[in-house]
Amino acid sequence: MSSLFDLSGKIALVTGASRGIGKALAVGLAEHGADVVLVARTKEALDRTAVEVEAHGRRTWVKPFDLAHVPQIPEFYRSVVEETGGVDILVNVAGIQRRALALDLTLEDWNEVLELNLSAVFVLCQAFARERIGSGKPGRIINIGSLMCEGHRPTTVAYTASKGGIRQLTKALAVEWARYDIRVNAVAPGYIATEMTQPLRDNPELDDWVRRRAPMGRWGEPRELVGAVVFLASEASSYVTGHILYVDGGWLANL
């Protein structure tokens, strides 16, 4: 049974790999046998992730790059393929949040969130699929969504729009690329303790609200997303595509 989840011989590219969910997923994929391409803006932080990945005996490629430069993504991805020989698993984690009520959100902030959280994901998926199709090899894409794939909280309008887009983008790409053996799925975390959610956890009222609404009574940890991503990256999910897997401590079920 364990061989179903074995990623030995596979190369995974993880964006946002310098911290939080991205770092946890990069290390988790390595624990299950994958070599990992680490992508984020800051080399120093990626180097720290690389140490943890390599502790599991896996190879890493540290590739500092700002995915907000969307037009440069195809060339960046070509350089990754040239260096690695090809990526089998793409995990899109990188994202940002700009908190403001809808009436107060600036167009600049709206564009910044949508560009990184949605447009960059699409262009990177496109580059990945073109290489996989051209080489005749299968591929696995896992996008990171959110509870905001399904609902909304005040002050997250741009983030909500971007994650709703991830939900539908995942389904659209899954339908178009299934014939090439490229499976496209998403993992949608609930409230996870990361740097992005630190302002919520620092607010006693919001922290209490999260804990009371979650049937499991707590915040999730980045590590708790590893199993879902490994499942979707491996042969254990060979007949799963276009699916949004919520890892939320029962949050949606409690609505």
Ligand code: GCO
Second form
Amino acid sequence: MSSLFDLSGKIALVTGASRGIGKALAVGLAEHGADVVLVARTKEALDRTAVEVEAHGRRTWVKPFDLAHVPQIPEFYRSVVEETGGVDILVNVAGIQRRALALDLTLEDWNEVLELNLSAVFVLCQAFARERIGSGKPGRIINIGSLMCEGHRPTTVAYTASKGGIRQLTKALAVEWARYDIRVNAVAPGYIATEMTQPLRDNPELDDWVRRRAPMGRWGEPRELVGAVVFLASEASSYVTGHILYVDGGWLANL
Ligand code: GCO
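Alternative state: the form predicted in complex with D-gluconic acid, after the form predicted on its own:
Every component of the complex follows; first up is the chain already shown.
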């Protein structure tokens, strides 16, 4: 079988790895051969993810850390490199949602969303790239975007702005770091059944809207993002950088 998608011998770091999309991606990367550094705020939840990753015969490092503490990210990342010897694949999943109409959103909520969803991603990418360039090794970054990279649903203004930022940050870093063999891409999910979207699934009107708007007529599952991430993390995407890969059930294709 082709080794094009094989991640054996690679170490991936996944943020938001305690649940939802991050947990599914950590397990999926392990299924394709990667050892995985698991990052989220709570050790207990990460330990549960570690059990599922290790069931695939892969190694894990459980690294509880609150990425909202952006100035401490470089020091945290140095500890990861010391323990692992270096990370090959960085998957930025961690993100929060604060729902309010733009007229009502507080500056505190705006700053909290932009800090974690965008500033933390930039600083972690910077730490990753500095180590890769210093060690002369290639790197693969996959940022998790959203349909909000392209459009907006009322009540998610900070999240939309942050994901628009992820879209352009992905392209900017791809352009600047291609020369170092660091490829930077994004996977942009449609409406996926996670804790973040639970309030929408609990609302019959919004749940029906999603099911009618997506040509595939259903919510996506976190595991349905694994293939796109493995593609962008592996040699299968060797000439792909700066790309936003939508996994959205046909949402954006639908007028
Ligand atoms: C919302 C949702 C969306 C989804 C996702 C769609 O309130 O509309 O939270 O933002 O999470 O980003 O791609």
